[in-house]
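First, one chain by itself: the form predicted on its own, in structure tokens.
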Amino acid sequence: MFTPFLHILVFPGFLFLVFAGLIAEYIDRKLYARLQNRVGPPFFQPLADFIKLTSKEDIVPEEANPRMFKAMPIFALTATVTAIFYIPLWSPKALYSFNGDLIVVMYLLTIPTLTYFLGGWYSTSLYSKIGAVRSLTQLFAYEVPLLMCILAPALLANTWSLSEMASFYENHSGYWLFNIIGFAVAIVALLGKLEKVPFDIPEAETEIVAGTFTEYSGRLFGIFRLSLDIEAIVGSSLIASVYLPFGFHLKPLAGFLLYMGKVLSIIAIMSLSRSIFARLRIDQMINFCWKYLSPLAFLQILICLIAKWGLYR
């Protein structure tokens, strides 16, 4: 009876993805750090900041509407939580599975940049208002080529959902090598998705302040850069389920392990980046979504309907 609460709150739910995010945050600013040759922060840093914004008073903005502004938080912490629930971690299987999971796995992620735009026009702040229409902005030029990729291998496997996706994986080892491109337009999308540098163009501190989050503080600061980092977990573990899909066959333990291992790798493969290029102007960031990363989505695409023809014909 009290299984179904352990799921949401506990494992793989709230509890874990708020320690597993925490987790992501500091590799992910110790290795920017160590890549730019400085010291980076102490383990327990990630921690130490949501306890001191947690302790701080929510400022709310008089001209703001004050339900949309604190609502938007919330909304954007609940749809990261729940994604996770039909994504396959270290077995084949999800918590729970239909098909067509895969369809609101990514609805689901859509939803926090649609809270980051919604929180920032209702904080009738200029440097808020600006940061939301660029979320916006980026969103119609990275979920594209994010979307494409992701149903790619969906097509080869027959199925629209995760959890058949990884047993088709499994039993058919050596066609994951078919999803190469799309494995990198994934993670170049997930940088968009997640405002990572070089696509941090929503929060540049350097010219709007902090964009979309210039008015937050407190708590709803907090619970916002906490969804941040359980998106992070989030994405990287779709990718991981899609574009990764071995070590399912392990036991519970070593399968565990091994899953964590993949959605790291790829928090560190962000890292590096980061530490690579520059922030691009948006007007670049749709360009180079629309002119290249589409393109080798629609191929990735192609290659997988090629693969299918050989394999059902």
The other form holds:
Amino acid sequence: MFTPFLHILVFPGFLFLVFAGLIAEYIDRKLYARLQNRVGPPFFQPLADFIKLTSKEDIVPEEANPRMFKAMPIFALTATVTAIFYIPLWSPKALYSFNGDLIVVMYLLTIPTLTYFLGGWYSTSLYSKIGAVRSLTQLFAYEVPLLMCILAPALLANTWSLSEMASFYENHSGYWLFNIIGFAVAIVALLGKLEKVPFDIPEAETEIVAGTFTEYSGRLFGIFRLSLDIEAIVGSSLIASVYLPFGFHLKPLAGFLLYMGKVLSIIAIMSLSRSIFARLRIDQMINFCWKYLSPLAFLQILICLIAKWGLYR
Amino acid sequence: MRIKDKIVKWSRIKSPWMLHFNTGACNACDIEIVAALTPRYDMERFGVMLKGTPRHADILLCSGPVTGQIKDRLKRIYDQMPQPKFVIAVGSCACSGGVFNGCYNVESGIDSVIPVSAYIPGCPAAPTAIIDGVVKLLASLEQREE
Ligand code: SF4
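Alongside the form predicted on its own that was just displayed, please also present the structure of the form predicted in complex with the partner chain.
Below: every chain and molecule of the assembly, starting with the one above.
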């Protein structure tokens, strides 16, 4: 009776994700600082930021649509937290699973981008409108390669359920090596999804103030930030479970540590890219995604089809 | 209730986000503010982040004697910041009008338009002085209301 609530609120639901998201933000910022040869923020920084934002005044602009403006952050948070229940974390079985949950997870991870769009659009400030339109434009660039390259391992495993995929790759060790290209494509696409450098075009603070979030303040902005952090964790968990499917049969504690290691190394790769690259223009990003990323994802699907044909013959 | 207030105050002191606004400075103070944010001085170790929008900022860093043109904009930006908010005047101009004091087109310092919480003198104020001023403002917050 109480276990579903426990799962949703504590583990691996809301509280765990908040905690992991804050840790991920700290690691991202600290690594970024160390790569720039500075000291960087102390370990409690993301927590302090979050508490401070929740205790600040909420301003809803007069022109904005108050209901949409206030609802959007909560939608973003709920969608990202829900997605974790279908992803196998450290055992090959996710908390809930059915055939086709792969697509559901992809949909749930798209909702935050839509809420950024709607939130920016309904705050009616010029800058947030530009940011909102950019985030939607960006969505059309990275979403296709991401979906294609996540579908490729599913084709090889012959299932549309993430849990069954995890157990398939666990039983056929070494098969995940077929999906290396997809792994690279997925990380680049995840950078676009999380609006991280070099794809932080929607919130480019040197051009359009803070993009979508320009008018958000206080608690609402805190929830948006939190949902971005959690989305980073959920997105990396998805990539870890699809492309690094090993070690699922370890003991719970060792499996958990391995899972955290996988997720944090994906986060580390993302902060490395943040310190290496500069921001692209929106047209460069679209060109890049359609000209290079999508063909690579397509190549990944071809590799998987050929491998499947060769292996099952 | 007490514990909650303490946590909130702690978080406020540990996470001051800044907005930099040039209120008519000769640009030297702005260069020093930007220098204070570079890796050499690294303000992020105090939790400082430079923000682009007044909605996210806690501290307004102003440099320059308020010119007639910028007076209304300064007021508007100050009003757009959510409570609790603080203003730091960076440079002699921002403190008192400095060399521009008495000119026909300037006010005499930020505090003739909006309330100021900390003054950082210097022409221009050195990055170390700016960091010192910010840390002193945060320390004064800790003592207040106790
Ligand atoms: S205090 Fe000096 S350096 Fe700063 S704005 Fe005024 S004149 Fe320029």
